[in-house]
Amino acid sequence: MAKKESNFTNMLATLLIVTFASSAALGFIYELTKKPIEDALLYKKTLAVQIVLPEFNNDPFGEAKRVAVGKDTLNIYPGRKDSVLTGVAVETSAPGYGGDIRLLIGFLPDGTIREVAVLEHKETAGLGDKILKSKSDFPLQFEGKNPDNFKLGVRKDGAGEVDAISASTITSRAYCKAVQKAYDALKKGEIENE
């Protein structure tokens, strides 16, 4: 086979096929996770729901309700049982030191915090991911706490009652931020029993 001559022609055949094999590859490989993904991330939600509400035995994705706070658009997701409100799940999130902190805030009727669960972060291992309860005690302290009444910012700063995680002020106050916008879009979404 005789040698090609290296001339801009020949190159730049070269270069778009490729780009173009490249760029086929990689689309057909976003369409084949796609799906898979979406389900995994809804799978994740959905186990997050059944931890931070109390007995519930309607479908809260069904329900599901979205209320404008400030900028943002947060899901309200009501738990009931046999037509009763037995809790409310807000999903939220806040820019925190690594990105976005993406929360599910277990809400009683009352508007007392349930619990928090972590749908996504990526706060630095070691000392922001101590907003997971598997890593420290933090969100223990926003359970059984009604917004009303306590004040959702960091003590340090003189904004709240909130000990912050040691060297992750950044991240306890973007933690407190979203918790916040999920009890702001509770008593706007005003979700009553049926």
Partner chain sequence: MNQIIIYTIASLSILGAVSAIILYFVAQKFKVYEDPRIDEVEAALPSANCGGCGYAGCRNFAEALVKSDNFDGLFCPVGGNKTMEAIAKILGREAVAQDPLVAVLRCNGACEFRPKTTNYDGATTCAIEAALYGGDTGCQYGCLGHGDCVEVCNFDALHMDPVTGLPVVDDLKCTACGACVKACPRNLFELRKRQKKERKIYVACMNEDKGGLAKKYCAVACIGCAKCVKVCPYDAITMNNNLAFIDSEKCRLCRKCVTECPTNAIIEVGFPPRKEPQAEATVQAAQTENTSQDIVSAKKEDISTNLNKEE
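Moving on from the form predicted on its own, kindly provide the form predicted together with its partner chain as a structure.
Single chain only below; no partners, no other molecules.
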């Protein structure tokens, strides 16, 4: 079959048909994948909370609270199972070496730190990024500790009981500071069983 000539009607018609067909297909596929995409996004959003909190079956985001600590306002998300408070996740941050370090910290109802997830950081690869669990044991120091009787500060500064990441005192300090802030917020937030 011969090639279509490039006259106006042909051009217009071709482009119209192509765009029509593909947009129709796209619209259709969009409808199909709409649900899974939303699910994935929701999962992503709640994943951090799921990691740091013990089992829960409420909607922690629905019950989110905003608590002012110093100049900041932190978000705290209570997790409950069958209305019983199982833990509280606190979103916190402090400036590190390369920028803000954002953490989500899961506390048990008694204030013990359960898990910490790093939401975002800009620390140097190989140095400050050891705050990630996959990179070093630094974050493990905090698990199971209750800031009431565990001083959140770098040992080398004489400010607490945390062993700093070597050559990354600043990052370590910021990490402690963020955890401390979260703990303060937790205390202030006064989340109780329902």
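Under this definition, the rigid core comprises the largest set of C-alpha atoms superposing within 1.5 Å between the forms. None of the values given here were measured: they were computed from a predicted structure. Residue numbers count along the first chain shown, from 1.
For residue 27, the Cα coordinates differ by 2 angstroms or more between these two forms after the core has been superposed.
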